[in-house]
Structures are given as C-alpha cells and as structure tokens.
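Below you'll find only one chain, the form predicted on its own, shown as structure tokens.
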Amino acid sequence: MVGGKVRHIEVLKATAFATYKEWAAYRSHMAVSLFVGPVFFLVQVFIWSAVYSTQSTVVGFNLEQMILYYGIASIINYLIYDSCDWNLQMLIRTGKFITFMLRPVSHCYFALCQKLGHRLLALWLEFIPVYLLFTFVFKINMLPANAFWALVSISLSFILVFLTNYCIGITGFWLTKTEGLRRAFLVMRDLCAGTLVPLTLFPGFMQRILFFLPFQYITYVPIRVFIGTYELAGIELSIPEIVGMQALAVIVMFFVYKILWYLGVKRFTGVGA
C-alpha cells in the first residue's frame, strides 16, 4: 500500500515537471491567452456600464460587484482550464491510447498530472500577471473573503472540470470524432457554470434547474465562495454547506466517469496503432 502511494507521488512529480518543461519552452503559445481574459473583462465591463447607467442593481448585485464577479470568473478560469478531454479523445482515435492499456498508471491519473503541470505554469504565466492588472490597474479587489475556502473551493474546481471533460474524451470509443460534442458541451457548460453570466440572471425555474446540476460548481460556486456569500435560486447556503455540496459533486462525477471508463474501454480495438 505504502510503496503504491510512494510510486504514484512520484508519477506525479514526473509527469507534472516533464508537463511544465514542455510548455515553458511554447510559452508564447499560452502567453496568448494573457489578452484574452482582460479583453473578455474589458467587454464586460463596457457592457454592464451601460445596463447600471439606468439603474443601481441586477439581480442583487451593484456595478462594483458585477465587475468583480467577471474579474474574478477571468482568474478562476486560468487556473482550472482543461484540455484532457481533446487529449483522450486523439488518443484513442489514432489508436495511440493503446499503449496508455499497457501502463502501470491509469491514463486517468496520467492526465491529471499533465494538467497539474500546465496550470503550474499557467500560474505564474497567466495568473498572477492578470490577478496584478486587475488589482493594480483595474483597481479591483481581488482578495477572497476566506482565503481558505476559497482556496477548496477553486481545488475542488479544478477537478471537478476535469472530471467532465475526461467523460467527454471518454465518449471517443463510441465516436469516430468528438469535436462536435465537445464545443456544444464547452458552449453548455460555461452557459450553465455562470461563466458567461451569472445564474441568478436566469428565470426562477431556470435557476433551481441549475441548482442540481453539477455545472454551478464549476465556476458560480468559486465565485460565489471567493465573494463571502451564496445564493441561487431563493436558496440561501453557507460557505461551508455550499463547499460540501461542491464535494460531492465531484464524488459523483468521478463514480460517473468509472462507469463510462468501463464501458467504453470495452469498445477500443486500436484501430490505427
């Protein structure tokens, strides 16, 4: 047991430092992305300046508040994004995935410890770089009202997402190609994560859809916990209730992704390889 733990520590600190060099020498592949959060910010902010010019507050939340809503779904997002469900999905259409089947470590595991290794990078590439211009240049705060819960909050995100998008992968043993599937799912679910706007915009019924769906805790859950305080269709929950219920989304979906895991590898014939 303790040699399996010691072995699968070690995976991780390989394949997340490897994961980190690759990327640090494409850097400027995903410097890039630096321009994209503060232009999305910046159209954000231009827009709801002009909603709040005819009034004080939407659905509960002042000017002030909505912005920092948006910078802080922009920080949120460079450390939770996730591509595994791209990887997989290549992987098992070239017939590559078959060498993944003859490892001692689960693919699974694998790429999550690639995308450690990324979203390391990506912390001081993209994170801190745009967290200091929204804070310094923007002049927003962006200190989370419980560094703690904030921090669980985001970890349990960031899985969370990976999860999702595994499952998504996960669905290339059945289809020759996923692309379709996977922009429909990304467009659903920033939509349904109150990424692209918050859920308490959404009609009441819209809103308690959305309360039992596991897309809130992607994205309007971090926000809401970094913020102090949560509420999404009447319901009102504490920090630490919500978090709970983040927790077991996650427990969830990982029981959902070993059911599709076990079912769609019976499918792979490695066509291909």
Given for the second form:
Amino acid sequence: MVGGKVRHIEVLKATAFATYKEWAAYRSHMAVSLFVGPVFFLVQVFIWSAVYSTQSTVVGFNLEQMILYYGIASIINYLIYDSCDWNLQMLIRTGKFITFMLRPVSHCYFALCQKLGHRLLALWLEFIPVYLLFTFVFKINMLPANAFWALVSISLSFILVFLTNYCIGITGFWLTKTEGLRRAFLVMRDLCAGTLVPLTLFPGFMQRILFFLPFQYITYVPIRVFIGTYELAGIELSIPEIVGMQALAVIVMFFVYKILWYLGVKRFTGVGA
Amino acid sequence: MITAMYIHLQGIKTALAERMAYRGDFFMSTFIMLIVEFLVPLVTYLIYANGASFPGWDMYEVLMVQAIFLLSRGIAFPFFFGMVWNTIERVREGTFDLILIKPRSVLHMAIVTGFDAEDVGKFFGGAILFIVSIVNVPFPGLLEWVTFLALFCVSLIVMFGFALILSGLGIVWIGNYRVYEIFFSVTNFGMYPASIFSKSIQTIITSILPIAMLGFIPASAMLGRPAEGTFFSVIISFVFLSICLLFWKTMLKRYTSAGG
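Now that we've seen the form predicted on its own, could you pull up the form predicted together with the partner chain?
Then the entire complex follows, led off by the chain already shown.
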C-alpha cells in the first residue's frame, strides 16, 4: 500500500520533471503569453471602458469589477490550461497508444503528471509575469478575497479541466480523428464557463441552464471564489458551498471518465502502430 | 498566370481530397469554424441586450464592423493564410526543402500547398453576420458599395501582409504555432469601432499597423460615414504589404534547413 503510493509519487516526480525539461526547450513559445495575454486584456479594458462610459453598472458589475473579472480569467487560464485531449487522440490515431498499454502506470495518471510539469513551467513563464504586469502596469488589485478557498477552487478547476479534456480525448477510440469534436467542445466550454463574458450577462433562462452544467466550475466559479462572492441565475451561494459543489462536479467527472475509459479502451486495436 | 491559377486549383483539389478521408470530422470542423465566428458578435449582442452600448454606435453598426472583419478573415484563411501553418509545419518537419526545389515561386507554393478547406466555414460565418447587419442598417447607396468593395480588397492585402509576417516568423521561430495567437490578439483591435480606443491606439491601428482596415474602415465607408484618414490608411496598407514581403524574403534567406 505504502510502496504503491511511494511509486506513484516517484512516477509523478519523474514525469513532471521530464515534461518540464522538455517544454523548457520551447520556453520562447510559452513566453508569447507575455505579449498575447496583456494585449487581449488591453482590448477588454477599452471595450468595457467604452461600455461603462454610458452607465455605471452592467449586470451588477462596475467597471473595476468587470476588468478584475477578465484579469482573473486570464491568469487562471495559465494555471489550468490543458491539451491532454489532443495528445490522447493523437496517440490513438497513430497507434502509439499501444506502448502505454504495456506500461505499469495508467495513461490517465501519466497525462496528469505531464500536465503538472507543463503548468509548473507556465507558473513562472506565464502566470507570475502576467500577474505582476496586471498588478503594477494595469493597477488591478489581484489579491484573492480568501487565499485558501481561491487555491482550493483553482486546484479543483485544474483537475476538472483535465478530466473533461481527457474524456474528449477518449472519444478518439470511436472517432479516430476528433479535431472537430474537440473544437466544438472548446467553443462550448469557453462560452459556458464564463471565459468570454461573465455568465450573469446571459439571459435568465440561459443562466438557469448554465447553473446545472459543469462548465461554470472551470472558470466562472474560480473567478467568483477569487472575488469572494458567488451569484448565478439569481442563486447566491457562500464560497464553501460553491467550492463543495465544484468538488462534487470533479467526482462526477471522474466517474464519467472511468465509464468512458472502460467502454473505449476495448475498442483499441493498435491500428496505425 | 493561367498556369499559376491551374496550380492553385490543383492545390485546392488535393487539399479537399485529402481532408475528405475524414469527412465526418471535416464537416464538423467546418461547422465549428462557422460557429466560432459568432463568439465576438455574441459578446456584442449580450452587451446591447443588457442595455449597455458603445457610445455613438448601434448594435447592427458594431456587428457590421465585425462582419466585415470576419468576411475578410473568411476569405484570407482558406485561400492564403494556410501558408502560415504550412510553413511552420514544413520547417519543423524538414519538408520545406521540397517547396524550395519546385520550379515555381516559393511563396506561391507555400500558399498553394497550404489551402485550408475547413476554414471555409469562417467565410460563411462572416457572410451570415454581414447579411444580418446589412438588412438592419439603412441600405447603402452605389457609392458606398463601390467604396466598400475597394476598401475590402485593401483589407485582404493587409491580411496577406499579416500572413507573410507570421509565415516568415515560422521560418526562423521553429515549430511555434502560437504566432496565430499574436495575430488574433493584435487584430482584435480591428473588430470594434476605432472610436472606443485611445487616440494613440487609433493612430497606431490606422497609420502604422493598418488593423482598422480589416473591419472598421470598410464598415465606416459602407455605413456612409467614412473614417478619418481613410486615404492615408490605404497608402499605409500598401506600404505595410511591401514591408511584409521584404520581411518574408529576408526570413527565407535565413532558412537553414535544419528541421526533420
């Protein structure tokens, strides 16, 4: 039991470190975020400044809160970003996945460790510089209302993004090439997760639907936890309550992954290897 | 010229045939491309639906700016912007050399072999939004249409300039597909009325890097209220294209054939 856990930690350390080193070779690619993130953000600042020049609040947000929303959305994305769906479908399509079936570690765990290593690199290459830029250049107060709950919520979002993306990758067992599905999912996720606009901007009936979908737990909930208040579709919840619901969404997603994996892996034939 | 067009058509035909091997995925990707184009207009719609607005612009006028931008991108992406991905991919794999030894212009071959079929969805997305906008604004007269069409052609020239820059970067910045993000972030300024930006940004997007030409300037002409400095922006657009061509050729000379 203890030996198994130690082995898992060893696998985690080794895989995360190898991924970190591998991606560090392409650090200039990641550094593109230092330009792209602030430019996207600057456009949002102009858009919302123009919108707020005619009124002081929009759906309960004032200008500072709206800009803070986009600032947090931007930096959280650096921490939770994931591409395991693309990796998995590529491994299935090319047949390279066969090597993972022979390894004494599950591919899902291996992919999670890879994500950890990748995001550790992003922490100092993307997150910290952009965070400092937003704080000192754009003068936004980027401190969370409660650091503990913000950290818990972002961690849960990290796992939830991974699990949802991994489930999309699993569809490769049926569809072989999942690029279209992947794009469809990413669009729906970004729209329903509150990455593009706060979910409270949607009409009431849409908000009620969005409340029951898991997407809000990816971006909208971590942002609201960071700000310190939660409200959607007229429902106000305390921070521990919404983080609890987020944890529940992670558990549900884990079981969805397990079922999909059980059904999907039986279909793998190794064609293309 | 006829041979060049024939080669171009063959490139399109081959790309379509290749993509049809996974036709289910192709149709879904094309449809998604169409849907994706509605994301920015959706934000605009939500802003206006919540009683807010961009000062001096009604919703359909803003949507017109975005529709023209998307229409321009919808033509650029399938027909010549694919050279960006094509160049990056080939340089990384080492197959860019194959283009160099062809008895045609390298640039032409990079465009021809980079036709991106599923991006046609972008064009339809832009076209639908354009129709929705045009029926909800006062219908433009003949002069507005002619001016718009001329400026729209200039917007394609600017798009081509950007494609050259990104493709040129792809030759020396090995395997970096994130150059697209640089393009999307910078051109975001072209999707909104220039009047919402500060004076310095307005100067940059009209007189230095002609991003306003991608949407705002042609839309303003269409709406019958030509943007200030339109003629100067047209000249800048041609200067921009010349610089981009020069940049691409300089980058090509720096190609080391180290991929693969």
